[in-house]
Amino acid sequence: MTDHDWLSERNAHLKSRALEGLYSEKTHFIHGRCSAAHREYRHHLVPPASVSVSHKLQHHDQVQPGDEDPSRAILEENLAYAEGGECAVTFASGTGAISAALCNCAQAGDHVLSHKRLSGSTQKLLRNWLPRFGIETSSADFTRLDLAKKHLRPNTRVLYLESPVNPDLTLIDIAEVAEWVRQVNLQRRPEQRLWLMVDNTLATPYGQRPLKLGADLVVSSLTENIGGFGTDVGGVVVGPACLKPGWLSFREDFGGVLSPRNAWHFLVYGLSTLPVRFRQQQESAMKLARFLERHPCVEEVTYPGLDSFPQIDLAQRQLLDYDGRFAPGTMIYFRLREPVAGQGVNARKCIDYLANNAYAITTAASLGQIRTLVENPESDDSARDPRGLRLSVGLEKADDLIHELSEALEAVFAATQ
């Protein structure tokens, strides 16, 4: 029997087990699904690294699937069986991701309907944009379906939302959106339908599945909650296969192919880590939520696993991991107590505060790493409350954030006495 023989013989074994279902999720997460032809190597537990921007091609005129670089193609491949999708592309950052899912469902003279609160850069790219391709784009509120209803037109190509929202955590309803597409697409023909695409990131494929909510597409950063370190950027669009040629063309006419690099560690370190750091930075997004919520500096806090959260049969129905456990995720958002109201000056204080003198809670623009970071995501923007914190839980003791909380709190209101 020669290697591809028996390479062959394995993987046919290997699939078939998987597809049995003999295996949970968590376990794919790390092992994949064993079958595809980019599995080129015979002994390594970790896939091989590839560096190789160039790929040998096995006809002139074509390109085999397997001649694409193999972390990439393996990372997709998982990507895709996390997310419950037909096929996954991967892109150089998040937004690079957003933008082919949107470029390809949407052209010039079509129409992108969003809900009203989203992520600055996606917002950026639809306001600043998308406009100059000539596709229009205008928001509403999703979490009220009566009012989004009326903003649809006969050229809205695009529902887009997250959910949660980033960053005060707001749920949209993924399967009552769902259900108004389908009814929508049953009055239109095929090339005028209607395409529903999810934003993820936040929630992850571990503590949500738009996809099998009735989503079409799913978008997620790579570089937060899937990546989990801080050290690589990427993204990737998930969903039904005869949209990943689009894709793929997008990726290399506007220069957003991921890096064999970059995959590698998302494919080895971050999505294989995935369920354990997931699991565990919620657990103590869990105790960190209920002392903000206790203390007498804290005007109100919004974190999906409260009892006091406003969406909370909502987020006990849409956010579950593989088991069908409630997931409520790693993200707290909360308000301070304020001198004047409408200001955010005792919020800006306490991340000053933590900035200078905090040890394990880190100040910095991002979330969904191993670390805590912490941040005012709203103070450079006037139509937000400034009062807003963002609290991205990591993996730190959640009694040192605790007292970290406690003595930022202490030293910022002690100041207002």
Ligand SMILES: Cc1ncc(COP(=O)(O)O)c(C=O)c1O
Given for the second form:
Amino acid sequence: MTDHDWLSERNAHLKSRALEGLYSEKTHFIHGRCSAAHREYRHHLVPPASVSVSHKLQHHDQVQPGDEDPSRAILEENLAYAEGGECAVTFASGTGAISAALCNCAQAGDHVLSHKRLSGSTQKLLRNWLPRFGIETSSADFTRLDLAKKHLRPNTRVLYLESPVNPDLTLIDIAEVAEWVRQVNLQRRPEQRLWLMVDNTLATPYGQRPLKLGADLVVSSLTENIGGFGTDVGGVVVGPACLKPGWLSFREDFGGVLSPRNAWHFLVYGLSTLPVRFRQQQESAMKLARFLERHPCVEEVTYPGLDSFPQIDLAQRQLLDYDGRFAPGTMIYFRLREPVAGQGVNARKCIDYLANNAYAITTAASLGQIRTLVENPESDDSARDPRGLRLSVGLEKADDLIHELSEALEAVFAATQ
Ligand SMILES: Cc1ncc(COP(=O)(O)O)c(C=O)c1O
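Can you swap the form predicted on its own for the form predicted together with this ligand?
What follows is the whole complex; the chain from before opens it.
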């Protein structure tokens, strides 16, 4: 038996074991889905990191499966599996993935309807760039579908939403929106169909699977929770195989390819540790949310795990991990009591205090890392509430984080007495 035969036989055997359905998602995130074409390594426990930007072709005219970068290909296979989609294509950033997903489902003359609140970068893409290419954009409140339905136009080709919304953690009922899309599509020709696109960056596939709830496509930044360590930038779109050629050509033609080095990090460190990081961070987030809710200087805390969360029923139905356990996430949004209604004087003081004094809590405009990050999301987008504080809870001991928050609140409010 040649080396190649031995590898192929072993890979076929491992693949059939992986596909038997006996192993949990957590195990698959570490061992992959064993696609034979990308596992041509014999003694390595970890996939060898390839830094080659091109690969030998097996045929004269086109790239075959297995000719692509192996880390990227295995990562895409795992991400498609994680989200429960037919295929995944990675990009150089989350915004790159969102651009590709939108521009493949809508073209000049079409309309994209989004939920009224989105992350800053996505808002800018919709507001500043798509209209330049002749794609109309507008927004509606997707928590009120009766009203949102009035904003649908004959040329609307995409409904776009984040759930939970960054940063205020509003949830959109994905199954309900999907049912609306299904009804609309019954009246349309296939080439005019409406697509439902969901940004799953905050919940991650570990905490929510939009495709299972009826969405057509999922987009996600890999930079945040899936990357987890704050070292790499990337994004992914997951959905039906019929859209893959368009995503690949957009990636090539607009230059948004995920670097092989970053792909390897997401594969080896990010996705494999996502369940354990997410669960631990979520446990701490629950403790911090309860602490903040009881604190006299805090006006309002929004965290899907609290009984006071306004959409608690939806949260408990929609935010579920692979074992069906409630997964309220790792982010908290809160507001302090303010001396002047509507202004964020104390919020800014609190951020400044933490920026200058905190050891465990870092002031930074990111989320989903092993470090706890705090920011006033107003700095991203002036349309946002200047009183809002977004806390992305990391892997530090929860008591240490509570201690620092408590100290900051004391300092801010002592100064205003
Ligand atoms: C919900 C959400 N979607 C998309 C993005 C954009 O991702 P990236 O920074 O990888 O472009 C972000 C960034 O914070 C985000 O929070």
